[in-house]
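What follows is a single chain, given as structure tokens, in the form predicted alone.
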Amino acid sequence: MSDDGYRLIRPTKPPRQQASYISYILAMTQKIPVITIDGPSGVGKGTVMLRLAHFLGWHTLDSGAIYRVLALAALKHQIALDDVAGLVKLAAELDVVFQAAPDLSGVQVILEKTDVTSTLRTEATGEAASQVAVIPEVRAALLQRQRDFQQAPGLVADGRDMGTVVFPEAALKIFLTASAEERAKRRYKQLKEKGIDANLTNLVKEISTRDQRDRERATAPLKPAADATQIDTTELSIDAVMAQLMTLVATHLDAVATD
């Protein structure tokens, strides 16, 4: 057990072979497998992705982020956040690129040949991207896009829709949740790390109001899939996360291991 209460995989193989193992055992289930974590911001979607696609060597998809990066774009090309022709055009000609940040505490974005990553973590570009995100159009313009980050070897992808719509077939999808409060507490604390000004009260409100439009949008709602495995964050740290997740691609793994 570790010192969160979870049971903690340990492998009879380096953890390098063990998860070419993995991958080679998940391929087996579909052509290029795919992981999916779902849910709202500041649950630890990113951290996860990141960590859980180091240790397997696959390809990552942070699909908020193109949401940003579109808003940021649409912001940058003076296009309105209403405009959906012009906003269509904008996400088919979308030149953005992502990557691993060096110390693998994130993901680099560069839109346009400029490193873009910090403005993308502002609240303001999170709210237009929001705005913009609910448009069926929009949505549709993205969604091959994100489609296309399904690349061998496997591609684990984070966002809000990822199990439900855009890779509803993925081998395994994991649902992360917290409350708002808490939420908003790593988000105040990451934003003053970076020196930036910012007030609980309203991070809380403005998370709140962010959850109910994104829950109750037409278009792909923030929902788990039917088949999505929800874990609840509040109370948990990254590592307890992990270890929760990687129980379940063991889990995984044995059941597709013994069909």
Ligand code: DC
Second form
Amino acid sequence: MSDDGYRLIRPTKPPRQQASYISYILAMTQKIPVITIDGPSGVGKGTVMLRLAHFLGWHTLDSGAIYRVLALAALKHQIALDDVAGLVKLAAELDVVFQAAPDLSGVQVILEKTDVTSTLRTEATGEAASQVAVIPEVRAALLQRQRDFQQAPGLVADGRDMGTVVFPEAALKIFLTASAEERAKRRYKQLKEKGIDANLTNLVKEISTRDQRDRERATAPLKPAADATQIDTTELSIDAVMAQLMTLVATHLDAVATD
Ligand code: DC
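Form predicted alone done; form predicted together with this ligand now:
In what comes next, the whole complex appears, and the chain from above leads the way.
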């Protein structure tokens, strides 16, 4: 795949006439579509991404997991979360594999041959990830790793800067929002269901602190792309969000196909 996200299938015998040669090249050049889903923590991006990717038969990118795994690797190797040179080196060499869980229940994350899937999702890891994500050099070091997920037939990517920085040419950009209280409630419910003890007041505080850092950082802050469609999910069930998305997907992908 070329740098700009186009997959070029080389013609075996280029036609002689220039006009037909151009249409021939256009037909042979297939853009791999991307749908971006950005928004703050706990807004339901992950669930929406998985459902959409499953429906379309596309690949997924959980970009937050990449920042989380880098933070975990830093803690493991005792690299401080503000050690720019140490983190950049770690990011360049990060030995991480994302693979389907054996029971196909989701994605397993293997860091340096160890399964870190459960540690990855804790609030503490999210907080550490948000700290390393502030550093522009770290973001730059992780950029290509994220773009490499753009594989045929298509990609659904979730994060904070998918539509603004990583995939600015995405076919469809969604920005999900919900109040911090609602997001904390959802997280509380998830934790309780897993039998993990949680405190709702603390969760609201943690979520608000992380949001503020993600929104106010200088590089690739959490914000909707100018051409993103915003959906406030505070009062919506996941099925209601999916219904809105399916309508958007139908119109936007049709436009991509006939571009
Ligand atoms: O989506 P998440 O909660 O797994 O993300 C963890 C942190 O990683 C988040 O607080 C900020 C950072 N992050 C980022 O800066 N850019 C992204 N595209 C995704 C996550």
